[in-house]
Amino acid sequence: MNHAMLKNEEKVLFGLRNLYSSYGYARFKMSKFEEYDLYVRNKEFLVSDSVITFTDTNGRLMALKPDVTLSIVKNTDHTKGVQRLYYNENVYRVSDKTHAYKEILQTGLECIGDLDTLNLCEVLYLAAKSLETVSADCALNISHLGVTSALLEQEALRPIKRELMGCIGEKNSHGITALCQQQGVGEQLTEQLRLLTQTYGPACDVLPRLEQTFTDSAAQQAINELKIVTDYLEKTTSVRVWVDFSLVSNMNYYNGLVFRGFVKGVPTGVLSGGQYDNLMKRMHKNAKAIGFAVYLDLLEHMEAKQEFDVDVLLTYTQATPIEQVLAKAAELTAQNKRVSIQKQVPEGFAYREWVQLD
């Protein structure tokens, strides 16, 4: 295959299937469509609540798929050990931009099973790597739904747990401040809650703080496998690894570890991902899973604008020999040449090179 000639789509995608298959990862092969019923009950785990449907020849309610990992827990056995898979599907969803529905490539990766620190650690690393494959200038974000949920837990906070999360998810230390208010928090608490809204930055200068200051078991539990991942990413990837307890997810769904990658170019997060334990419990599976999307969709935006349409502008008369300008043409592409056989040149077609034959 002539790397050269692929787009910048392509060549992140075949690296990525070459990364996870190297690490085990099988590929995932699923249908276009899955019965509705599996997204409904499940609505609140999709990007977008926004369906495309049909009634297929039985008369089921069939939908276009707008999420891989639902239909991988639903068909893995989770009982054969460790299930790695990887995947390479289109989905369907609204686009932000248009507000249409959109075919989106995307590509991730599931590791499904009685899980422990170390899988968590491979997932994290492929995560990092993947951002490395798609840009030499990329940061992973990362944070931990258990020093979150040890917090929201407590009595006091629970008639304003989904409010905190909004707040906590944007930063909002005044917003935080004045709901406590409002429910007679005390200072000590709404102090802590404030804290996560300003913890951003390297494990190393953040996570002694919140040792510090949450020193429950379960948020010191979640704080040190937090540190374990961070400091396994910074000794083996290049990519650059941020607290960021800015990063929430839907507790009905994800838990513990949750993270999202950034490659410069891009305005948005081109990776997202989490540990989604309670998802499993959901679909009545006894085991524990994390995995990631890559939106390869996104990468379009790290397109560079080609000076040229082709290298080669290749042009003939009725006159040439077929077999002379394919015989050119095979040449020049075997010197990994871009060709485009034409009988004239096409107006405002931009090419490096003009080569006539007669």
The other form holds:
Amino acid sequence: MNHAMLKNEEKVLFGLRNLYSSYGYARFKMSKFEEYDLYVRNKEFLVSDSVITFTDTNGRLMALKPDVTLSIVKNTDHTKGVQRLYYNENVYRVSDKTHAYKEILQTGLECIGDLDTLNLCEVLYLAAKSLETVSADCALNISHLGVTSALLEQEALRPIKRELMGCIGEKNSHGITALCQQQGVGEQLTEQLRLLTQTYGPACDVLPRLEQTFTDSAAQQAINELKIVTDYLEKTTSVRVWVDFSLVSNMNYYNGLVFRGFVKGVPTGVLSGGQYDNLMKRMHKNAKAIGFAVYLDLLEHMEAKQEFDVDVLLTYTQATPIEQVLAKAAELTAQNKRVSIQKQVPEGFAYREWVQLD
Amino acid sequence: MSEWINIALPKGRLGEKVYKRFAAAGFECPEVLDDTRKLIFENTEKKLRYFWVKPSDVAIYVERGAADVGVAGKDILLEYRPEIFELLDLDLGKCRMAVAAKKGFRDDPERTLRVATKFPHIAGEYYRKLGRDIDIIKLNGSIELAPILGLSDVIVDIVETGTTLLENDLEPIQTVVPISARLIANRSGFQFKYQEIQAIVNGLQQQLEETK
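With the form predicted on its own already on screen, would you show the form predicted together with its partner chain?
Zooming out: every chain and molecule, the one shown earlier first.
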């Protein structure tokens, strides 16, 4: 096979499948449809809350899958030890910006069961390795919602929790100052919130500062977990791993570690994941879970534009024997050249070389 | 700068003020203020690339990564909710988003309030928090006309001095949110050009403190 013919996202897809299966992750194959009810009950878990629905032949309201994780959680038996699953699936979502439905190719994995720190390290390692597969120029940011929630659950901040989460997510420390002033929040608490927006960098630089500021036992435990995971990733991967508290996910579903991966040249994160024990509880599953998704559709940004439609334009006349044309085409394709056979040069057609057969 | 930084500035008077702040902070590119039809200006030594765009488009350029940083009004950020980092309040272009109505207007809570605005998200969010049932009328300009002609009961719009309202027999009745220019950054660009973007933030922050 000519690997140069593969699109970037196809190469990445093969690489990721290989990576995940080598760590014992089994492919989770599913149907395109799911009962709509599953999404209604977990609407806030979805990236976009608009779902394409239809009524099936039994009169049930069905949906084209906007998400994979919910289906995996629903169908996984966590009582049989730690379940390791990966997927390559299309999901269907509404773009916030264009308000149009989009088909998005996603790959990712979920690790579900009685998880411990080792499992967390394994999934974060695979996330880092996934980024390395996509591009050498990549960055993985990690946060821990244990720290963020220990702060935001304080009585004085509860009325403005949602707004504060928005500000933390935007690294908007002036917004935090204004909100806290309006709400009459004390200076020490305000400063702790501002510190979260400014905490960005290698774990060895930022975690000691956090340890001194957040003395609450839940926060200390979270910081310790961050330390173990980042330390492991720094030793075992070449990915730049930084702590970044602007990663705030919906705490009704997520808890613990949350992370996002970036590659140079793509304007948004290409990988997104986290621990979602709270979702498991909501779905009455007595287990822990962590997973991530890689947005393969975004990798198009990294693809160099094709300068030519084909390598060789092969033209023939009525007099050219068919065998001669097809033999020439076979000879060229055997040299890994892309060939287009035409009677005449199509308008606006870009070719590297023109071979005319008389 | 070790990496080129693309900076989107909002066209107009605010943009010129913003550029002067950048220049005073050490991120100059003198051509920017020349009276020319050029759209892109470069300082090759400092690896800075400035471009002028329509104020409402700055956030799009930044969100989509065509610009690493830019300056946009808080009104645009609240209305379009781009996924960006909002790094600094530049304390420039200060005004407020307000509800205005004809002088002597009395809100009848038993009726749906008709609200004309260029900012349906901001207006919708404001009244949702108040629990008030409204009918949003999205307009693209001359908002002040709507209550005068009976198209709406109130308007939600940007108020600077209030002179336009006054001249049309209208008055601001509630402030929705204060507005000013914000320094924003692309979330991915921030990861790979952190030192350069942070240098800009620090420089502008220092300028801000000196002007206070």
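Basically, rigid core = biggest C-alpha set you can superpose within 1.5 Å across the two forms. As the structure is a prediction and not an experimental result, all values here were calculated from the model. Numbering follows the first chain given and starts at 1.
> Comparing between these two forms on the rigid core: C-alpha of A329 shifted by 2 Å or more?
Result for A329: yes, a 2 Å-plus shift.
> Taking the rigid core as the frame, does N18 move its C-alpha by 2 Å or more between these two forms?
After core superposition, the C-alpha of N18 moves less than 2 Å between these two forms.
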